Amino acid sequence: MTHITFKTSLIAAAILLAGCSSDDNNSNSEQTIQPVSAVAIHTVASDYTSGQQVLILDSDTYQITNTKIALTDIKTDYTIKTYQDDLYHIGRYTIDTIEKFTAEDMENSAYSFSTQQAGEEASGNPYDIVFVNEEKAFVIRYGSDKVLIINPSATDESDFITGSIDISAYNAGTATNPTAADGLINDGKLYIVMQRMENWVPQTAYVAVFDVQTGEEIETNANSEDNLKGIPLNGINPQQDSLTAYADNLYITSNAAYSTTDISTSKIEKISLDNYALTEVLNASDIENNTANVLSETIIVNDEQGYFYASSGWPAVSNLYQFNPSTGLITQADVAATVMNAEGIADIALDTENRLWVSVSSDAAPGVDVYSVEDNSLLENRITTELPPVRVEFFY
């Protein structure tokens, strides 16, 4: 097994920032723009029985240089995050951990620690870390009312989690958790959307704002009529990697209810950050011809330029759009060959290089294709891998 070496003069430098990744953690506003140095490729199963893996790659000439966590127990409910140089391999449900690799020691973990607080009996089920920097972060748990507050360098378990906050205000009906389903920070406040599931059935689903050194919920006085702090929105059932930022504006993409005939509640929604206004962008029935597709994911590379996936069915068939954030316009699909090959997305992520990042998740051709976002060419064929990929980070 190879072992990968990271770009030394990266890390020398004090310019460090936290990873550009599939969910977009902070506004690219914000970014000192800097190279890749290599890509993690997290891939799954597709009957989620028989195993996954972490597969490095090297940046430049799209070689895989190293695999890693090679496992062929039965939970592969996992998902990657990177921040840095520093690779984080989180648990999901009932397996509730988040285990750590070092640049400077791909083949060993750090450590692996906990996700459970004291007491603490249903499974949280982490679904994402948000960076503050190297000694703060978040936990988004798709299962608990609480997001805790860790130190990504704690060595001794009992340092990892500092704190939590409680969202339980956010929690529908009878519901015992309000599942939030992704964060992002952007200008020192902490971004949370919550779907809030009532029996399975979505409900109105939230953002809610925090200050992020003081974890206190900031009034957005987004709606007079309820007694919450945060944003109500249209769409319904934003699922993981929903929420991204881009200049003035915090994007959020909804899946609409499972099983619905209403696409129309699938969409993409803009959230101004300077007074919380909400506006919708587009929905899946503003799609030429779609009866069944579901929004996924959005990516925004300019005022005028960002993509979606939208998908349906199962195995899902996905198809890949570019679209003007300003107008909604949609302005060409069959970005990606996806559905002319019947195949699915299972993730999107857009690197600091312009490089467009797909995960194709097919059975007979699984890999990841990699595009220009100056014209929509392909850089490079298919990056073949063993199993289906869900997601993609980036090392900086």
Second form
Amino acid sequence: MTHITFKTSLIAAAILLAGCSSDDNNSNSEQTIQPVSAVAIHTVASDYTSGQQVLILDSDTYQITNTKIALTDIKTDYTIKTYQDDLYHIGRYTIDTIEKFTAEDMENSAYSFSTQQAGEEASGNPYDIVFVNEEKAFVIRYGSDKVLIINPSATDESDFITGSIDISAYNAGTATNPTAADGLINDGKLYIVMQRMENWVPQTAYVAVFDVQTGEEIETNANSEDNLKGIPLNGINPQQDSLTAYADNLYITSNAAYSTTDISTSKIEKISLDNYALTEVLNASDIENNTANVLSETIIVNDEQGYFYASSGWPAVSNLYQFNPSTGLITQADVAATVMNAEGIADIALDTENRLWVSVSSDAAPGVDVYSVEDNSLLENRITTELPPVRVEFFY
Amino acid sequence: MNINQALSCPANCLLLAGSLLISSNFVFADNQIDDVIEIKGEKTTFKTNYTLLQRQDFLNQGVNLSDILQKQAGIQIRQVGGLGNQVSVSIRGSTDKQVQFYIDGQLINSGQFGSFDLNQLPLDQIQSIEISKNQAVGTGSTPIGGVIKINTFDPNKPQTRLSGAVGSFDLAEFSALKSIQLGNHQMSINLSYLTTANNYPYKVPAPLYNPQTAATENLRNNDYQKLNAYFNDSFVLDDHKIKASFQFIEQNKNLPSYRNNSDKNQASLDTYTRRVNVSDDWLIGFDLLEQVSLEAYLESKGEVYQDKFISTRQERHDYQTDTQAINLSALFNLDEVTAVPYFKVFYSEYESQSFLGKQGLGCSGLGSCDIISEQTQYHLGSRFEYQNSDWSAHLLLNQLWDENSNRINQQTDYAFEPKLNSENYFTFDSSLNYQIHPAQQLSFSLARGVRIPALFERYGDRGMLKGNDDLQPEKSSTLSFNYLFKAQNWQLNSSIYQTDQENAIVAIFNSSGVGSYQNISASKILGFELMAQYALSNKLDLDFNMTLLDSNTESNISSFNKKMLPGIYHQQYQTRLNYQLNQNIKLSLDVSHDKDLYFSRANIDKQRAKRTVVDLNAHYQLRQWKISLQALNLFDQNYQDLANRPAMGRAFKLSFTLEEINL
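For comparison with the form predicted on its own, would you give the structure of this protein in the form predicted in complex with its partner chain?
Complete assembly follows, chain above in first position.
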């Protein structure tokens, strides 16, 4: 009874807060917040040559109900995305496919379509699908200067790719694409964050804003000194899952250049969705005694509560922090005890029931820990997975 | 340093000059195999875990060395995408890098990457092939997998050989070999050329102009050409038996784009190898000292990789590897015991230069860096052999000192830390053989092998693959028993063995996607090999090989713990039926069935891979002329290659040979 009451109150709180899955970056008001019906956990072999698979989990009992979904036994460069009760299996570099699994038949794909357009020689390298609705979504491609517009409900290959958005204006120097890393829809606008790599060196990162309906880029007037319409960031090298929106702000987490000694360029910044003003929330050097950890992925629960994790070293040891998004103050360190256990975090995700799902890449016991954001208490200790988990997504 | 520079180096000149003064070439298999029996044209030794294939047994049996080796029990060959592409060799469940590949006395395995190019020499340039499982051939460190040793062509009679072939997928090859006697010099020269389009049908996942519809197309830009030149001079000077040879190999391999089969793709890898070998056997015959041998090797290998998979990208990468090796040994004969103490020095320098690196770009912690790496190895050891009428035994002890370094070879702001490392390793192998009866032999062997980390594994590329200063060598302990029985019409050779391996080196990626080579697991391999040969009649004989492997891993990484080893078939069955139709025509049918292969180290495969391949060969001989027709993969079976892509299907080859040997 207590459990039910607790869950009900969590759901109510979630709806009231208009929260949303952190990984389901469609933080737009068009979506109805629903309780989680199931959880998809993407797991990948740590040698990156021994395959990957998706597990389906009962979100109430935390029991794995289905294994070996979308299994591959060699290729590993995949990621997943859910939309409502469908699972999308995204093949990235040189795979370039999107495979759809429906709730009716999780073991056999409804389709597998290429994300390459005719004549495209280089791998587009799809990173993310950002959904507008069941029949329209954008595919953010790391290796292309075109964002695809697709119909996720297409049944025929010719209906799958319906258009594209040109983002080549953001190509850095001699680069042939702006290395777009993440996308998010909020209030009818598509936000795309780009690393802007040139010869494997990240240049000034940008967030570009597009009208979801027309695909036209919106002039943000963020910088009068460049000839770009987007918003230049101070943080360097934002990666997948670097965008999250809460209330009137878009939060961007940047990772800093690889092997940098200046960790202060790894930042959490926020952009006002009203006027596109950029503000720094915190950077990695704000973390007490931190000399090497760089930031990855941020989750905002409310105005005063958020989470991010920071990692460094080999094997990576991660630290999950709770912080105040309004002030940038860190309020608790090692929330998931991964520092104490010398474990790495590959992903964090918040569901609509205010549970924080932490994907832990431990050698001995890889799996997912589930925390309550009410008091950071552990709701489920280590849902063990055969392969290390790298991403958690929710079905609604 | 190129080979011309290397040859002009004073130290090398001294060594080369020295090689003319003292001598000996301990090719144990060639010179010291006492028990060689002949079975239907093949020569197999009674030595434990050892096979010797003579030239007449493999010429006309295949296009290249891998065709010959894959018919041997316990050896697995897995290839990618047709001739000229990567070939992986496994001996008794080993990895490719755990196998040592020698050409004459020179170790060919790359110090930088640990791998080797198996098919660089055409069969015409090979005198014999030695295969050793779980132990060394002659001297040197004991490998984990085994040794494949090529002894280059060195005839003792004048001869002329012309051969050529045409086949499927625009295969054409031609070879001309001439060996003459001038005074006391036996000189040989060979030129050979091979070309193929390798354009076999392949199901393209996302064709360039219609990526939504997978389609079967002929594979584009998979062409391969290989030009080989070989010169050899063997002569006797007083007490010295001297052999000097030179090889030049040019390989041009285009690289296909398997995912879209692009017609704009022009990616290629060109390899230029020059190798000079000089060996001197000095037959001293002084008291206990019978021989002194000196071998010297110089090799220069240049590789040019053109990254033109995308028509707008024109990136060139150059790799240069220069290797020098000197082997010095002596043979002491103490009645029933021979002792061969030896000292070997091996030096290799690897240098990479990329399109970006030349501009001071690329090396960023994300992109890889251009580097220079060096490796110097010193081997000190001795081989002891004992033989009497019923018993024979051997013991090989080897101490290896390895020094290596890695430094930057480009301008960069990246904080590149040079590395220097020094380690030493001890290995041994031993065997004991008992001749129970003239027709029966029992053998036992024990070996402790090592595979030292390749420099790439130790230092990474400083991009997303970081180095590991704590990387330990792979080690193995192998215990094997062999039993051989020979009757009038049949022979049976069986082995049972167990190999315990530790410190398997595998690239592991952390939660941030950064990789590093780690020692991840131990493993146990239990194997059984059976080789049977049965002469059903004067015209019909049957060979049957069976290999059964069981493997089990032990790892701190839970997903790799208690698994079967990936990348090897755990069951192999091979049958060859030879039928001598008449004096001129011989037919042979090869059937191989391999099963239980995991691609995934975590064994998550939906099903274990298997393959059944049937090859048919017909040979016609009329005096000096031989004509052969081969049908490979006769029933066009689909199976997955090394990279889990569909392998080449059915192929035909028609070859001719004109051979004249002056007796």
